[in-house]
Amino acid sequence: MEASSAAEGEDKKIWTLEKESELRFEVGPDKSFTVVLLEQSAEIFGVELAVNTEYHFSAGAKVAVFTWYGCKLQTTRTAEVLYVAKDTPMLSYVNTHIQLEARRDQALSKLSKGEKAVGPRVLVAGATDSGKSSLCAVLCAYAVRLGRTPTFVDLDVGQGEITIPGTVSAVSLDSGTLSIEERLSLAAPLTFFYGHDSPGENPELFRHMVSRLAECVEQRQANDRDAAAAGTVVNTCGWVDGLGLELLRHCIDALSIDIVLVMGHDKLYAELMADSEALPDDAPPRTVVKLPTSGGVVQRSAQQRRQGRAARVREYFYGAPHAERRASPALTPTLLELRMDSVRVCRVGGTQLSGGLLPVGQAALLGPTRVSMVKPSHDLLHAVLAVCHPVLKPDGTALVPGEEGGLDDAGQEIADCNVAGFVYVTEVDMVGRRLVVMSPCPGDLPSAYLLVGGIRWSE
């Protein structure tokens, strides 16, 4: 039997896939693509498709529909790339999942007896466009399908799998948070605003944010037996040499990673294996495994990456494409007017001067993790601002700008604060002293403190 057969009718095709094969497609600019499972079973990044249900994919989507036992699919409209492949890495991925499940069972057994234990803490590393995000999605989905509640951590500030680019985030997954079309938009994440699309923009701030996120993940798992047993899956950026490798090592240490999966990168595998072998005898062991990359991995240009980042920001404010067809709550983008004297815009870190450029005996006033106030100006136009959660005073009330004890004097709490969401500056009125921002939903902002970085977006 052939790997596939197609019967055309207008813009529709019927595909018959053999077992352990996949239909790969890439949706071109300004196009859309629809997939329907007609018979048997199939999955996309580990999430099962329902029979006779339409799944819609918008411009830029790069997807593989995999089947373990064979299936019949119907596709509608034309994809830029569309073909069937039998050579896939899914067997090695599911074997990895089986090994992780064994560790989860061991951890849950010990925790049930009152002993200290933790499930697998997995970090996926590799070069840019090597399939890291896809593997993370598969491993998380397979764990959820068995009733686990793993924690997914996204440290790829250049793409933003959980929220928007420029953030480091973590989210607890269950059967209600996984969606083929909407990815993780149904989840409630814990997010810290780094503010740049590359860790190299402010390495010390990136380290600080990763450490803060790791503390929060550790605390949650310490208070939730099921979350502790399910463990953690961590996605990383594709910068794996020089400073990028040092930052990757910090991520491994901060999140107490005990399993590193390297996506087809011999040099990186050798370096991380050497790190593992050099661990002290009393340190927890760390396993480093090299996995093959999929033949369907597509190398993206710099322009495609910029377009992808812009699409993620737009999706945050307007929802995923085809959202009107789905059961998730619809977003209601709303313009809000903010008086400049009623909010405080802050920046964490800034441009650094080397010691040789400073006067003798003078230290830099603005460190890489120090908070400074930003005077509103036209420079804020098109900036994406993070909205901080309320920062509470000792009496339990929220700090407000300008009052005694407010963050005008000391803003370090802002740097350590996870954010409630994001707004986008559409207008700066210096005469009327107001900012007009777009929020994904109506209502007052939860806090008067906003963080600005280098993330910008223009419709």
Ligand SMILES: Nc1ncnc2c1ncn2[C@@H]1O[C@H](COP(=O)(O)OP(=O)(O)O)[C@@H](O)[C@H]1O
Second form
Amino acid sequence: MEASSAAEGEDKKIWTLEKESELRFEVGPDKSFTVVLLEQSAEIFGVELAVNTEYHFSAGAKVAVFTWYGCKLQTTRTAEVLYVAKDTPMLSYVNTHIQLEARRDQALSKLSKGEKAVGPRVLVAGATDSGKSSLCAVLCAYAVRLGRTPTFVDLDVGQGEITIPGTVSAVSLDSGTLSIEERLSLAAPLTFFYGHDSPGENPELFRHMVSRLAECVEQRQANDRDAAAAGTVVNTCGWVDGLGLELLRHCIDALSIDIVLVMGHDKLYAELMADSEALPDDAPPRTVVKLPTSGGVVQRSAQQRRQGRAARVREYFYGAPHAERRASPALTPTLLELRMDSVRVCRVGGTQLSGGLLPVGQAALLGPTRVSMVKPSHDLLHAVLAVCHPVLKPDGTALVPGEEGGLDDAGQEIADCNVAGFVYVTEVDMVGRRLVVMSPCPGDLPSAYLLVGGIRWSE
Ligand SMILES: Nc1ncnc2c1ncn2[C@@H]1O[C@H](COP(=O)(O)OP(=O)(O)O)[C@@H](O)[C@H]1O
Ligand SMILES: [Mg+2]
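Could the form predicted in complex with the named molecule be given as well, to go with the form predicted on its own?
After this comes the whole thing, all chains and molecules, with the earlier chain placed first.
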């Protein structure tokens, strides 16, 4: 861009930060912003900056560069908001981290003696824009910096930080998966497709997906001592009353959470505290802790949240902005043509009819977690579809649509399986009986079974 190259050098600014302070910035629309650490040490959401390395942030980024011991930074270009804050909650966050570390050490020493143990299973709860995701990022990064391999679980279907919105996912972290500019993109996640951006859309299915994910996380940790000792950090969505609270309680139970961190919300804290006090004596104890929200956390409007969701989907297909300069392999989004009769598009629990409205005997088929087949139509245009892993027949070979034992046999398994990835429908040709979809990489899809929900995206 001409304007920015002409301005090079003009907007450079040097900042000297005192210990335990942070530089906060928000990058405006169509702008970009860079930060370089010149001296000493600093971190962004727990991940350390390397000295003399330029970090780029694109439109919409809201970030704090925090320093424990003081540092000198250089910023280039302008940000919409740019200021230094000395009052941060980082001390209480690091204290929480220290307590988690003690539990990890305990778990590891028991596990190495052959005893049964698991590390801390932490869930972060709070209202929308209370700093939940940021705290999860800090706790995960601090654990990874000490060589731990914690599991990060994202149950916020509204934002979908690990893959795309509409999913619940888990990812095993290590030093190779954390980066400043592209939060988790190098990791291979375990993802279940719920299909909607609010848990209220199909609460039964949400519960089901969370339980399935919890089983898989437990299995993975049972086979990996370090992962078990490092434990789990769970991010949740900001719906914390009524049904939202019920669903949050389900998440706490399903993932056997033993530490709940509540972001500055007195009512939620009191409710979750009462739950933990009411646990039976023989149940494992659960600690509930209230933590302060950072004054830097930015409130987002409904429109900004929608834009955030769209940006996550774009990033899934095209890679993070500035990805060309990164270690991650560049994505080459590719258009694929699929014959309608060679794929099966399915929906999980699409129809929400109460029992009384259904023909006799149909109730079970249309329940909230039942799989039904969707006839391809123009309704699929711009839908984001999850691509299932191959559905295997008892003999171990992959099931092909139209084959004997087709969807009726495979159907219910589809709702229980994690997904391989996503495509997005760019064209529906009813005359030629074909769908054109965009995939983030070239090559055939892993299976012909696709799941549709309510997630849509258009460029
Ligand atoms: N200390 C901070 N300074 C500047 N921006 C911040 C800070 N902490 C969080 N943010 C930003 O505020 C926004 C909301 O925070 P987030 O952690 O995503 O909240 P939640 O997950 O509860 O909705 C995010 O864009 C995040 O990057
Ligand atoms: Mg969040």
